[in-house]
Amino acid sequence: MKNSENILVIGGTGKTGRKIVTLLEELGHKVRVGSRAAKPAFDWHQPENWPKALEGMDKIYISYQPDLAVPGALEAIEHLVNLAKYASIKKVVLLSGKGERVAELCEQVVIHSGLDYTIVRASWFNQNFSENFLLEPILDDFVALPQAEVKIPFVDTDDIALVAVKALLEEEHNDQIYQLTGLRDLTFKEAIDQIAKASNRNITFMPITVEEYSEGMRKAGLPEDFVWLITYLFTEVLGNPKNSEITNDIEKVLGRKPKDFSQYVQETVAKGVWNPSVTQFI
């Protein structure tokens, strides 16, 4: 094995960041989780502690929250990147999102930042469907959704941070955009269905607009912003015809053809995620 790096994860617990902290030290390198509860702490509202949690690390993989397109992304990338500079940073894989058109400027900073740079933009996780804001909802049979007739190739986190910790590891990504999807288009409708019936649950799925969903979000009491942030990608990514492309990214990189929604599913109802007695205990 080539020498050992020191790696820094930002968003070490989140849905890609702990698989990719988990892959780093099955290979032997020494991983910093960047994360609130981590220590030295990394909190993206407390930039002055930023600096602690670069010292003494080779790379950075960075997953912002709640996302890139939300106030305020483009300036924390800016200054993170400048200390990531001034910390002798070697190479920054940044987790971004495929369509996503204020997104992008976060990418440029990393991109004329002067240093090695791989850009991952990923399609919707399959893992919204269980661990994410859709769980709630197949758990209750009812899903009501806008953008019902929009393909999607919805990919898997697995994925992501498989090409993640290439992207980190070997130089032949660096100063590449990769843009990974899964290996079809489906509707949100097709996707419940399939959950459905593979979980052997009845569950109803009505399509809904985009301004009942945020009203539907703001009586349920969510916070504005993240009304907000669902809101945009309903409209400003869903409603990009550019978002329902399928790449071969995955298959590039990893030599194998991404994992199909099918299989994710089949993985998931094994876990019971979709089983309310088991769920609750998760």
Ligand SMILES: NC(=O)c1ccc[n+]([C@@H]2O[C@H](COP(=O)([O-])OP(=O)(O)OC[C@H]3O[C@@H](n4cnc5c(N)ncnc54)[C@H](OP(=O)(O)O)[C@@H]3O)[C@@H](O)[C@H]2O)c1
The other form holds:
Amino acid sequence: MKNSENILVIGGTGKTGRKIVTLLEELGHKVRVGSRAAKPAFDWHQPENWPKALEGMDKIYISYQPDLAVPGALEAIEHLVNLAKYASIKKVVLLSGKGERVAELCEQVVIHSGLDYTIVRASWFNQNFSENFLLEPILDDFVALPQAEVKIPFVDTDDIALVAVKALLEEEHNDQIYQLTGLRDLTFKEAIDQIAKASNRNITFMPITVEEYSEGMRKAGLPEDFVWLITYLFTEVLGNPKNSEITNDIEKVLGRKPKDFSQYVQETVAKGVWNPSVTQFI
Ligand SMILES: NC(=O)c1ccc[n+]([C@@H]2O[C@H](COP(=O)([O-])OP(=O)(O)OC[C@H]3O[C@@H](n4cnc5c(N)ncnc54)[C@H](OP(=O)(O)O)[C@@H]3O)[C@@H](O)[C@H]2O)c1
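Next, give the form predicted together with this ligand, keeping in mind that what was shown is the form predicted on its own.
Shown next: the complete complex, the earlier chain at its head.
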């Protein structure tokens, strides 16, 4: 390995990508942030600009948007991997979803590319409660979700980023598929109860059906492709009992246990994310 590598982090402003960018820069690597606002820009909808983003890079981290299961994702990954080979990229680390059978088609493209690779399959992120679609209902003190009884081994994006960085830099992770989960699994209600207690909020949790949830999103005017994706994630991914399995892959790679959900909750409370009006005046 060179002391300083050129690494393109696609999704480099997102939940895992921005942490990977920081970690790699701290280690002295030259990072190109893959973002629509970067120069050169990387936009999944503008494949004609991908060669510019790949030029001069040694390795790439791919966080696809919005999800490897959406129509068009497979073709996009195939095209990007072909361009990566042409650009003499040596290694690809692909972020995928644990238990997402459709996403596995995209994984296969990377696995059979002839390039060194690591597949990082993550469970649902802790950060969905603080940086994603669950934040707004928490701030409204009313969370209504389907699959309320399902146990989910939520994983922290800090741990995903650390695993991805090791995968990018260390050869021993070549040709591996890692399945990343947290230490224990929680239902949505258990997770919301922890957040409510720690942030001193009185949050009501209401179990609903997937159909009611989808209908609610439509009534709120959310775009149909977003409704489709969230419905797919709640049925295909959370509806699959295998997805409650806890793995020890984070410990295998990092040599320590995953960050616990309670630690994530404490850190997020300290940042004021769930009490914005309080921290505003501190
Ligand atoms: N959230 C979960 O629980 C979870 C679990 C397992 C796997 N995953 C996977 O993780 C990946 C990231 O998901 P996320 O929802 O958490 O998002 P995220 O990482 O927060 O994604 C936002 C990132 O995507 C970029 N982006 C958005 N639209 C783009 C476009 N058209 N072209 C290029 N870049 C674009 C944004 O860059 P700019 O806005 O700067 O352009 C930003 O860097 C997805 O593939 C998802 O399937 C997520």
